[in-house]
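Heads up, the chain below is alone and in the form predicted alone; it's given as structure tokens.
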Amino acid sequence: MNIMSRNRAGVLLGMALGLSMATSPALAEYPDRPISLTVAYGAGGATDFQARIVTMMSAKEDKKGNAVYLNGQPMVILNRPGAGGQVGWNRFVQRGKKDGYELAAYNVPHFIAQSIVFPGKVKYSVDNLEPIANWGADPAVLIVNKDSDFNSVQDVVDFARANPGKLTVSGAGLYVGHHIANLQFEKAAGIKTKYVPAGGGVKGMQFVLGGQTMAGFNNLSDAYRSRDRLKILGVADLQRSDFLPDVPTLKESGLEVDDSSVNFRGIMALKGTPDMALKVLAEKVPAMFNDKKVVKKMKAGGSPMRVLSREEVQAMWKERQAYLTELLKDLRKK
């Protein structure tokens, strides 16, 4: 190759490298535009309600106009409800971009349980998703209408034992936390119920309030906000909630029900998202969750917080995957 050719090649290589460097996500200022957040549940439900609170400070600036969290960029909520989260999460993994600008809210045990039970139907699993951070842990609670004759967990159990298969229980969907709580409830009490997947927590709540079902498992946070119209009989967790200190756990009511159905919520990306974007998100998102305005609003809404780092969520996902595989194998034998 002569000198002129080498020079021309060098210029072209330099232009190519320059273009690559200019567009490389590793060197770009991330984020430089709004970030979308898919919520696989309907507007007004607990996940949507909380997602809007925990992301509201995304574009926050200090008094000098400097970005505090995500470079001054907002997070925009996209609701894609259906089939207990399956519609939104399937769409996210099949059509989402791995650029750090398309994220989704996760619910555990929901998406992990569904990937175990419906491996051909759902396209998502812990293998093609990347956790960013966790904002909360919302237990399932056993609820009945305020006018119900049931005044305790034992009342519900007694009716179900005397009337096998007659007790109707609503929940957000199949193999979400509500369904898992009901499966555990059935096994622990030695009863059989008619579980009604309502297509979302809001509808599940409406079924109880409207008398379409005799009882329901729903999110503590949603039940707390509707407590004037409900009786909250028991909490599917290992300890009582600070929001409902007078409501016993199911275990205190004599049933061996643990915290497997507690709904962990957070933000995730697609596997293959640039490391730089994941690093920024992993650093900034937990801090955003802990913003004092976020914490105040979450508390006012009866929404339990449990902020976990990316590494802590990775460990939680791994533990839940192993645990739910065994738990569901046992519960589905019924």
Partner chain sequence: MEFIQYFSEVFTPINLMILIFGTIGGLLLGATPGLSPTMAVALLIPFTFQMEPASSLIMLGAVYTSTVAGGAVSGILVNIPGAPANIATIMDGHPMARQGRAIEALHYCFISSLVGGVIGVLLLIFFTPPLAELALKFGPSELFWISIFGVTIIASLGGGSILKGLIAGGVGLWLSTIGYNPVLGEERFVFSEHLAGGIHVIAALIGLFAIPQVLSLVSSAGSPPGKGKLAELRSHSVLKSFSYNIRRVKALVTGTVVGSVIGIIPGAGGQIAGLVAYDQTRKMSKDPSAFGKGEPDGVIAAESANNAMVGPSLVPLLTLGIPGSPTAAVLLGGLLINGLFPGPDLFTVHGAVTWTFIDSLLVGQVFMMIFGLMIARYSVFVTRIPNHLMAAAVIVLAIFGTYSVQNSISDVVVMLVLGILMYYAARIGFSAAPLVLGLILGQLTETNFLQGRMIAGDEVWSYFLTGPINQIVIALCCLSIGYSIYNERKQIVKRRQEARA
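If you're wondering where the values come from, they're calculated on a predicted model, not measured in any experiment. Under this definition, the rigid core comprises the largest set of C-alpha atoms superposing within 1.5 Å between the forms. Residue numbers count along the first chain shown, from 1. Compared with the form predicted together with the partner chain:
Residue displacement note: Val122 has its CA displaced by under 2 Å between the two forms (rigid core superposed). When two forms of a protein are overlaid on their rigid core, residues whose CA moves 2 Å or more are considered shifted, and Lys98 is not one of them between the two forms. Superposed on the core, the two forms differ at Gly216: its CA moves 2 Å or more between the two forms.
Switch over from the form predicted alone to the form predicted together with the partner chain, please.
No partner chains or extra molecules come along with it, only the chain itself.
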């Protein structure tokens, strides 16, 4: 037995050495292999579904067979859901390679707010990430069940004033756009609510539809799709939405709530990614978002698009960072 084993081991060692003779591939123009895109939310959620649409044309070739966007390389979606995006983004900044082949989808204000509230626990912030381009903007809307007694934002505010701490409001999670909207709502109306993080936008919607919570902040696109079962009372944005021209903004309803909670979605890289890669991405990715097929699918899916270039997103991040630091300064945890 022993001798036999030793023989086997020897033969196998020889095999292993022979195997390692192959060599690594040569460098070529960026990108020369598929790019991965980490999505910090589950498959089927709004971010995941939009990310899949906006990246679907990445490998597109024109009629002559020339690559249109990213050298004919596909973008592959990796879902890493958990804790409102913290799991996926933490992993992205801790384990991701800065070679331009590992990108992630961002959600603003989510990741900025989390980096402010949980410094130390959250490893990412605007300082170690590089925006590439923005594809969409989804404002938060205040919704109530169709059978609810609330018919306007004022009704909700009146109830909350008469019953402090009794108004339950659902949203996708903690320190995501919906939560920011609710914080601003509380501050502007001078009320106290019970915010219930539902664990996903769809779950938050379900709480309102099923009467588990009295009201909710949710994505405009999702609320728009369920509008026959809901009353949409107000939009947390600076102007009314094209999808819902009859719904007033919260500002029009007399509450000082601006567009800070609007959920911007886009693609980012790690700081330290080679300039050459960033340059290619900054030029090609917005063009890919504006592809006719992408625009058509996004429209069909009821997902509001807002394509912003790298410079525009950099400015937007900076501005949100400053505002959220101020809004969340009392909630900061060690």
